[in-house]
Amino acid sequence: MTGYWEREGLLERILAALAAAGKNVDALTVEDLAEADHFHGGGKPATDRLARRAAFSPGTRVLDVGGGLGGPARTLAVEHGCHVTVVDLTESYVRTGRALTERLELSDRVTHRVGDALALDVPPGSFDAVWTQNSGMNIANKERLYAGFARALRPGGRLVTQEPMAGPVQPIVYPVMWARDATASFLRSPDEMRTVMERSGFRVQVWDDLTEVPGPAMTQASAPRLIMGDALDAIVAAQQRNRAERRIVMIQAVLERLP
């Protein structure tokens, strides 16, 4: 699956897309970067609500996974006082994510690796929360990511997390951001994916269904046109539809950890 997600030259194309939007790339702070490294649905506007559903402390120590370039990391390290890992199984991603970090020089804050979301490589108990948003829909065994989860996370540690989940209307229509068809799709519906969490150790604080929430206007610098490039014309007609009739919901949730 990591070749449907490699592209080279991404940090390139992202520093000259926010040049052309007339940021100075030698200046940026996490606003400016916003718009091109937010690549997951509701962009920076959905990670905001959800760090504030989530409630971080200074001082949090945050394991996100998929984070892809690493922009809720970034975010959550400035405006929210945050330690973040960030593992991710796409390379190109982990290296632009890590040097739109070293520019922002929050490599003290922020780290960034290779990783694999079904063996996280971290001591149990060693994280205050795990955050994902949008990471889990290429993955079919839910139950052994959300156990790894558990294990990383200490007794009343905090899953925060966002994910397309399937609606009460089916099949999907694609493609969609994460597959082009169903043989790469693997989505629960809310009660199913609740169930699963609850199993593994988690008590549900907040279930919201954001599917009605419109996303932020797509641009030439957005995450998702330097990544998909053409091909997200398609995967956006999709999603609309998909959304619209439900077959497709989003939601963000924060679980606690049992002890």
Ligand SMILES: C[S@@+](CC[C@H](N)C(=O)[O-])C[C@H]1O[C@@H](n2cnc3c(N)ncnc32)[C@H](O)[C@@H]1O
Given for the second form:
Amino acid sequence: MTGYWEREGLLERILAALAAAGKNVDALTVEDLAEADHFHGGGKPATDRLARRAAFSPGTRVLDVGGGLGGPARTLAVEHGCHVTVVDLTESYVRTGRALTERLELSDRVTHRVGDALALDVPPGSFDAVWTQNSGMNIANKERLYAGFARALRPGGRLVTQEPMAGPVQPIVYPVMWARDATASFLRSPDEMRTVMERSGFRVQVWDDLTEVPGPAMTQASAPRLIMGDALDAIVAAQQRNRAERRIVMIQAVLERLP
Ligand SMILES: C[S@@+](CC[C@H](N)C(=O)[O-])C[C@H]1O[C@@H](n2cnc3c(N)ncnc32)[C@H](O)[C@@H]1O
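Return the structure block for the form predicted together with the named molecule; the form predicted alone was the one displayed.
The next block holds the full complex; its first chain is the one shown before.
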């Protein structure tokens, strides 16, 4: 799967795009970086919304699974006082994310490492929150995924998630951001996802359907454009249809890990 996501030269591309957009790349802030490092359709506004729903207190230990370039992680660190460990399968995103975190002098609060969401190498019960945003779509074994999240959390810890899920109308239209065709896409319906999460030891606190909420316009400096290149145009067209016809729904949820 990493072959689909890997990109070389990403840091240089991000910095060049931000410079072209008039940003001072030698004094970047989380806000400056936002369009280029939140790699999901809703951009930073969706990250901000989910973080508000989670209402993190300062010092919260967060494991960001599938954290990509680290835009959400840096936002949680700077704007909510969290300490974030980012795990992602894609080595070039981890490298780029770490370089951006160093540039913003946040390495004491955000760390990046390569890892698989299905085999999280963290001590049991060592996190207050698992944050995972648009990262489980390639994963068929949701039972194992959510069991791993529960294991990483202390009792009372929370799973904070944003996921595209299968809508009432099927099949979905390809290409989507995470797959060219059905062989790499594993969406389940909101009811099925909720059931898996509950069976994994979670209780739902927040379950919001954001399918109708429009994302920010994609610019030349947006992460999806920088990563997907010209392939993004067909992805955006399919995404509009998938959402309008409710083939894909977008859910944000916060769940508590039961003792
Ligand atoms: C659409 S991006 C979202 C990145 C980030 N969460 C964000 O919102 O900016 C999907 C991410 O999931 C990661 N991913 C896919 N399968 C994974 C797995 N099994 N373990 C860890 N990361 C995975 C990809 O490498 C990619 O970074």
